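Given next, in C-alpha cells, is a single chain: the form predicted on its own.
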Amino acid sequence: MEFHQPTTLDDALTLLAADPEALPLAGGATLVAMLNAELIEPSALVSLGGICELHTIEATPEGGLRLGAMLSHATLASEARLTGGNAVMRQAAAQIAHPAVRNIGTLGGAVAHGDPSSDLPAALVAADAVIEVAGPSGRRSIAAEGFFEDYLTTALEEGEMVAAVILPPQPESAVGHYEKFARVHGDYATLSVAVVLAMASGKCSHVRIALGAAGATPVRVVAAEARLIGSSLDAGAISEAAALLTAASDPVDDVRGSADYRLMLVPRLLTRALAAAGGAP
C-alpha cells in the first residue's frame, strides 16, 4: 500500500483520480478500523492531514459558517461561533464517542461515510447544511438532506470528496439542540433528535428536525414542522408530529435497541429536545 501526502487539495483530488482503489484519509477514527478488520484493501491512501484549506473556519457571506472538512469533532464541540440555531452541530459533535475519538475523527470522514446511527447527519439536516464536495470535474453544493442516500451511501460521486460543510445563517431566535438517547455514555444512537427552533411570542415560528438512528438516512418530516408552526407546542402538537416522524421512520432491529423500541422513544425524545430548546409550554 502507498502513503501520499498532499499538500493541496487539487493535487489530492489528482492522486485519487490516478488510482481507483486509492482512498483518502481524514482522521482515520473508521477507515483504519476497517484497515484492521481487513472490510478494506486500498491501493493506496491520500492523508488530507496537510491541507491547509481543509483546517478553516471561515464566515460566509450570507452569515453563515464553512467549516472545512478536517476539523475534528473536538474542535466542533468548543467552536464559540456555533451558536444560535447552529449550536445543534456543536451539541452533535460533543457527544461522538469519547475524547480521544473526538481529537481524530473529522467532520468531513463522519460526513463521507454516511452511518445514520452517528451523530452528525441529523444536526447537518436539522441546520440546512450544505455539503461542498470537491472532485475531478470541480465543486459542486449538496443540501444536507439530499447527500445522505441510503445506508452508508452518500451522493458522492467517484473520486469525489468532502471539502467543507456550509452552514447557513438562522432565524435570529433560533436554538438548536441536540437529544441522543444511548446504551451508555460514548455509544453509537439508539435514536436521537436534532432540533432547530425559534419562538416569537410563544409561538413556534420556525423549526427544523431530523431523526438519527430512525432509517437508513436522517428522518425529516416537513408536515411534522409544519404542524408545529403557528403552535404554543403543546402536547397535542408535539403528538401529532411526533405520529408523522414515527410513520416516516423505518429503524433496524440491532444490539443497541429493536425497531418497535426506537419508534417508542420518538415522541419522548422529541418532547424533550423541544422543550431544551426553549418550546417548553
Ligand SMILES: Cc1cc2nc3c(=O)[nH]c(=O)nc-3n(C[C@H](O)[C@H](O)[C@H](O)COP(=O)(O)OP(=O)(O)OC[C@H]3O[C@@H](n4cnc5c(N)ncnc54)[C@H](O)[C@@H]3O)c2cc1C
Second form
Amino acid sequence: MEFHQPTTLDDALTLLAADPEALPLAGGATLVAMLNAELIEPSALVSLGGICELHTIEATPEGGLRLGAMLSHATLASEARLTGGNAVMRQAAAQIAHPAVRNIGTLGGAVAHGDPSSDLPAALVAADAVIEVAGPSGRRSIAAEGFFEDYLTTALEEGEMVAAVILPPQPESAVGHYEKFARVHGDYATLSVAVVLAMASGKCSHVRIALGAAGATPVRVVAAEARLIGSSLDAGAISEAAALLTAASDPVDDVRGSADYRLMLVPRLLTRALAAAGGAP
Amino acid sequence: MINITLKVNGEERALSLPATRTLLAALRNDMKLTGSKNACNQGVCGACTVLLDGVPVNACLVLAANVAGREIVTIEGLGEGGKLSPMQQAFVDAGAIQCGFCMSGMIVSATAFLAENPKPSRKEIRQALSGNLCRCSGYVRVIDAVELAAGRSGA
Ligand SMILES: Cc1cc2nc3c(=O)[nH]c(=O)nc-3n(C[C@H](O)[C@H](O)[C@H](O)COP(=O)(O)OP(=O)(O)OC[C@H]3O[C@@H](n4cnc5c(N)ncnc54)[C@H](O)[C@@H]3O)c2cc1C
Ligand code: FES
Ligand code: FES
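Please supply the corresponding structure for the form predicted together with the ligand (the preceding block corresponds to the form predicted on its own).
Next comes the full complex, this chain leading.
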C-alpha cells in the first residue's frame, strides 16, 4: 500500500484522481479499524493531516462558521464559537464515543462515512449546514439534508472529498440541543434528536429537527416542524409532531435496540430535546 | 517500506515499516514496548491508549507513518528514573489492579485527564475513563485511584 502525505488539497485531489482504489485518510478511527479487520485493501492512502486549509475554523461573511474537514471531534466539542443554534454541533461532537476516539475522529471523516447512527449527520441537518465538497472539477456545495443519501452512502462522487462544513448564522435567539440516548456513555446512539429552536413571546418561531439512528439517513419532516411553529410547544403539538417524525422513521433492529423500541423513543426524546432547548412551558 | 522517526518517551526512534503498520504494532513489535496492550485492535477497549503530543489516542487506530515526527508517551514513559509516576503509585495503593491487562491504558488516560482537570468529580472520572474497559471489571477502585492521585497532587 502506498502512503501519500500531500500538503495541499489540490495535490490530494490529484492523487485520488490518479488512483480510483486510493482512499483519503482522515483520523483513521473507522478506516484503520477496517484495515485492521482486513475489511478493506486500498491501493494507497492519501493522508489529509498535512493540509493546513482543512484544519481551520473561520467566520463566514454571512455570520456563520466554516469548519475545516480535519477538525477533530474534541476540537469541535470545545469550540467556543459554536453557540446559540450552532451549539447543537458542539453538543453532538462532545457525545461521540470516548475521549481518545474524539481526539482521533474528524468532522470530514464522519461526514464522508455517512453512518446514520453516528452523531454529526443529524446535528448538521438540524443546523441546516452545507457540505463544501472539493473534486477534480472544482468545488460544490451540498445541503446536509441532501448529502446523506443512504446507509453509508453520500452525495460524494468518485474523486471528491469533504473540504469543509458551513454552518449558517442561526436565528437570533435560537438554542441548539443534541439529545442522545445510548445504552452506556460513549456508545453509538440508540436514537438521537438534534434540534435548533427559537421561541418568541412563548411561541415557537423557528425549529429544525433531525433524528439520528432512526433510518438510513437523518430523518427530518417539514410538516412536523410546521406543526410546532406558532405553538407554545404544548404536549398536544409535540405529540403530533412526534407522530409525523415516527411515521417517517425506519430504524433497524440491532443490538442497540429493536426498531419498535427506537420508535417509542421518538416522542420522549423530542420532548426532552425541546425542553432542553428552552421550549419548556 | 516507509522510513520515519518518532519521539517515543523522549527518545528519537528511526523506523522502517509498511504503511499499514499501526502505532500500536510499531510500539509493541518494532520497539518492543509491550506495555501498551492489543485487545480489540478496533478502538473499542482503550488498552492501547498512549499520548500523542500530550493527548490520549487509541494507538491501534493510528498509522505509525501518519504520525512521523510526533511525540509519543507510553506507559513505559510515565515514571522517571525507575520510579512509578504518581498515578501509577495511586493505582497500586488503591488496589485497583487485578490482572493488569487494561491498566496501562487506564493509567495513561487518567494521567492526561488529571493534567487537564486536577479536581475532578467521580462522575467526571468515570466519563474520562469510559473508553477504557476492564475485563476484570474492577472499576470502583480505578476511580478511587484517580481520586487518590488527585488528592495527593492537591496536597
Ligand atoms: C470505538 C469507536 C466508537 C465510536 N463511537 C461513535 C459515536 O458514538 N458516535 C459517532 O458519531 N461516531 C462514533 N465513532 C466514529 C468516529 O468518531 C469517527 O467519526 C469516524 O471514525 C470517522 O472519522 P475519521 O476522521 O476517523 O475518518 P477515517 O476513519 O479516516 O475515514 C472514514 C472514511 O471516510 C473517508 N474520508 C475521511 N475523510 C474524508 C474527507 N475529508 N473527504 C472524503 N472522504 C473522507 C475515508 O476514506 C474513509 O472511507 C466511533 C468510532 C470508534 C472507533
Ligand atoms: S486495542 Fe486499541 S482500543 Fe482496543
Ligand atoms: S485488571 Fe484485568 S482487565 Fe482490567
